[in-house]
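Below you'll find only one chain, the form predicted on its own, shown as structure tokens.
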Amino acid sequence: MSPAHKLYEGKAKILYTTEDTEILLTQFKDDATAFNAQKRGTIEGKGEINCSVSAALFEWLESKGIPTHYVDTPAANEMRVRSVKIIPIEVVVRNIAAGSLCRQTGLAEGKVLPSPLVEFYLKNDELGDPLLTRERLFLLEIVPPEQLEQIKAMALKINEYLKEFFLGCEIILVDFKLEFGIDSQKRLLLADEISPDTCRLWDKTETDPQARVMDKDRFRRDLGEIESAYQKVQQRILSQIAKWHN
């Protein structure tokens, strides 16, 4: 498929549009960053990875009733996806104490929360993505209360049927980001992408704290064999939705 013209260059991704106004053309790069672009690298492989999965997931989630921004996928590393106008917040929801929430709060990494977690970050890379009360949110008027609401219920149902499908692939879903945009009908979607670089992922059948890790974390604690991790959630992932296929 041939783009139109380059809308946006991200760290992971650049997005194009089509003949279609309604439609844009997403490439997933092999590019991986961390800690807000400090750290740079290549992940071999991680575009087309992160785009299958990320489609196997989209479609998924779209038959559990959630909406997507998610077409089709017109090669290995490109996915086409409706356009809609991001709402510029990062939603985390958090199963298990990881990574920042540790580091800020002191809790040990591995604790199960009682209920999900779901935290809102300002989607602004200058000012290192900062956390955001629910106050600081409307204060800056990124959202109306009602609009945060649906988000977060929106956020807490995807959160339940993904547990439910990784734990079917044999993972354990720590944490994860999702984003949101609204389109030319005014619905809110899920947009972005749901992969190895946006989830925290571990294998149920490794106890070694390092072996068990599959995601992103790999690339930014210099872990190794970051490719075969990725695969490895790429060929768990689509095993489970083609035996959901038939």
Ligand code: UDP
The other form holds:
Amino acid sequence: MSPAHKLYEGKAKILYTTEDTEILLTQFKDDATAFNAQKRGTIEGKGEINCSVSAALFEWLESKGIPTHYVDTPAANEMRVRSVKIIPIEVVVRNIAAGSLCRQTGLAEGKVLPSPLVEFYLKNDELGDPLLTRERLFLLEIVPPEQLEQIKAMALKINEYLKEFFLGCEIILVDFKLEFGIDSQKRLLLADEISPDTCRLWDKTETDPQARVMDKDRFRRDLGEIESAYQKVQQRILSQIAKWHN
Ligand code: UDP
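Alternate state requested, the form predicted in complex with the ligand (shown: the form predicted on its own):
And the full complex, kicking off with our chain again.
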């Protein structure tokens, strides 16, 4: 049995090897960063919340036929995942205008998009994760055209399943970021995490534009009550999952 060693430490997670070469262990941290790590802080309990929320959503998506890297959660802030080679793009799906889409296009925050928008950003902190055109994607040879189509189709399906799931939790899924990887059998798997760190989630029961924010925008925009918003997301998701299991 080879001892676990740290493979990589990112902003929100640490990745370890395990005795099984096909399986890695992800440890979710309470550390929070925003604006390409220019803003740093801690969100108490975030590691456990993001781990349990991601696990629940991966299980839900698997049940719908979406292949993910999720294996299990041996501890509250630890997830075992299938080892994949991460494709270095951040796939953003948007249902409602917010964040960089509003800053860069002038669209009003809250505008419902006529159909979901899928965007690709280069996963490169030094370059500030720039928005890519398809031409740049192919120029950089990041992903072949057929695989890009497969990723886009999967992202749109995931959006439909997640939107439905979140509506059952009285949460509006505004936008979110996905990452994909390729496993040793060359399968395309949904990877990384799906959590209030990587999604914009608005409380359907609130109309006030600040009170409705249940995600990392509370940290980005110094809105306060970050921990309680994350806890509320976790409670609603886990009770929805419990209903689904029963
Ligand atoms: N996002 C993320 N990681 C990133 C960039 C974006 O998880 O490095 C998520 C973000 O939380 C939001 C969505 O992707 O749910 C779209 O983010 P946007 O492009 O609007 O960027 P932001 O306004 O956060 O800079």
